[in-house]
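Next up: just one chain, as structure tokens, the form predicted alone.
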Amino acid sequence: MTPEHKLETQLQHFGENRQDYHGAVVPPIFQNSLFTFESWEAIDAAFDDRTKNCIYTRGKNPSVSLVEEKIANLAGGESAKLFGSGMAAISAAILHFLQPGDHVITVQNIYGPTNNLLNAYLRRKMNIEVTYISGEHIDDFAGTITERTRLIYLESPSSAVFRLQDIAAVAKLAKEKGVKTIIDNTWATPIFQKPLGMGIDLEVHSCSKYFGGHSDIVAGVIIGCEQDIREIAVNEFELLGGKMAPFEAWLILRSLRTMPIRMQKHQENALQVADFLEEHPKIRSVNYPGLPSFPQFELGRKQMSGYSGLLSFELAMDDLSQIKNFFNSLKVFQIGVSWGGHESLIYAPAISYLKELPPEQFKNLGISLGDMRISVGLENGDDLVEDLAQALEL
């Protein structure tokens, strides 16, 4: 494979050598725990770089090693470390930058369980500084910039309510202060957004979500330069044990084959089922980057070539009973948590945010009991938009 060819191409071809396999079209799966060497001097110069070298499972698998090249390639790094959740490669790519002391930058609306890594477990723990801002001005963070800083971790759109950061504008910012950036950028996916290339240092994923596409697997992903990657390898990947296995690298390597032509049907869908919404009398406002009535639609034309399924909207309805009773009539969209897969989810905000988060941090994020949040799936666009317009007039 060569720089000329597409995506799409790289996604099918790029880093599998076929004749190692025997021919084989799909890479065999390496369902090993250990390699082993033909003597003392051949494992002894395999130690010398373990980063480099098959040596146990925990640390380098030939079927793990190919999917994290594809996703580097993909995204426009240098480098890529799969992680066996989302969580544990956010974890691992902020504590990489962080020591006891820090302030941290970041967004009031970033997904709950990193807020509660930041603002909980390591405020206790390693006495972190953390500093919420809305992040839609770039002043937002030049004013709250100390010493002290050390991270600004983004997440562009941000849950719930996908506001939008300048992502090039921050990244600008924080190499003239020397800070280090992070970015959240699972709902974009780098087929529409690549935000290394606007000078961010880390990109993090759940590719639980449309890097699986399929609601089989759980995983999460790190991208950045050769030298970060390495040292989260062989420190924070390592030693907290956050390993990907062979079979589940395997299936994200088949999620990629397809993930241009999903991506392009999830964002065909939600923008159909978006513009629905935005009619409908019974909804209030309706928050997706895909709509021109965005407020920063433009900022989201600048920096990303797409949309993905996932938009949230306020239904027109206060009584706890009636949004349960919408809530609860759809039939196509199933309830559940997570999102990013074939299917179309649905779900509110406020169960979790309300068990998460402290009652005045909840209501700084602007959500109500009425928001709710949708995973725009791969069934048929006029399925999906009738079904939510039976719901409504229930």
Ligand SMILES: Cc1ncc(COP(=O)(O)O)c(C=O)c1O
Second form
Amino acid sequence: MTPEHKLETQLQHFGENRQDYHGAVVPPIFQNSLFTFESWEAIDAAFDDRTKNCIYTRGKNPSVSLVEEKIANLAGGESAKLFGSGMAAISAAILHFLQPGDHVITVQNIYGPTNNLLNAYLRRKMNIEVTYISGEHIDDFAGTITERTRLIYLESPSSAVFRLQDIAAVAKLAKEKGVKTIIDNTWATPIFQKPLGMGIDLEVHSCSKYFGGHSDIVAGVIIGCEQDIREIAVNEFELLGGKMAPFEAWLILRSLRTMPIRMQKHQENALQVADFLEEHPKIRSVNYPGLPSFPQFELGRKQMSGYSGLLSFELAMDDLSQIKNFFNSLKVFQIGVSWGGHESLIYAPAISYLKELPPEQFKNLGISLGDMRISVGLENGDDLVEDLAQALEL
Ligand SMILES: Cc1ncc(COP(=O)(O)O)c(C=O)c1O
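Switch from the form predicted alone to the form predicted together with the named molecule and print that structure.
So here's everything in the complex, that chain up top.
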């Protein structure tokens, strides 16, 4: 493999030294917890660099390392570290940069557990202060940086409403001010968005979504420069112990082979579904960065080369029984909370909100009973549109 090979080719062959395992076209799974050595001298030498040598699988395992190399190559990063979940990767990345008493700037609508980690857990444990901004204007960031600001944490597009941040502009500002940056790039994936190339320090993903793509694993990854990843490997990764299972890494390797064509199909289907919903009289609004009517469509085109399959819309219905009727009448869309898999899914955020709030308070928080989130899968696009159409008819 040379760097000139295009990404689809890299994903089939990069890092795979097939002569090392009898020419097998699929690498074996190293399903072992430890590695043995011939002598005192050999194990002693291995301990000289625990991040480069296989000693124990909570540190390094060849099945996991191969996928880390492939993901780093795909994202244009120097190095990557896989974790047992997206949240394990996110918490390790955040802890890597923070000291007690630091200030963090982030955007409204970041993924709920990330928000709880920053604003509840780390506020309580480490006296971390968090400021939320819309993130749509670079001045919002500039005006919020203080002497204590250590980290800007981005999610572009953000959860639920898919608002964007100008990644290159934020990275430039942060560098000027000596502030570190992390972005959750799960929605766009490195197939459609490359934040490290725009100057971001660390990119994090839930690999449970498009990297896995088959709804059969929970995993996460951090991608960045050699030094940051090495420090994370010996600190947050090894000490907190959120390691990646070799079998699950092997499943990601399988999924990486088809990632570019899967992402193209998610995009094609999602655009078809979003176009249909936008024109439908029983839909109030659609949030999808791929629609020309999306308020930040131009920024999206500047920093993303495509759009994935997660979007939200609001039903033009206020009656809960009518909303439930739509939801329960879908036949192809399955009901569930995750996203990024082969299957199309629907979830209504009101199911969670109603546990804590009466519907009368929804308006003040900018949420609606009729808000729906769908993950558009790999089925036939016409079938998906017909499924939504029949449920909207009822
Ligand atoms: C944007 C985003 N980031 C991170 C996560 C967390 O990933 P995981 O469930 O793999 O821990 C999720 C999960 O839904 C997510 O939607």
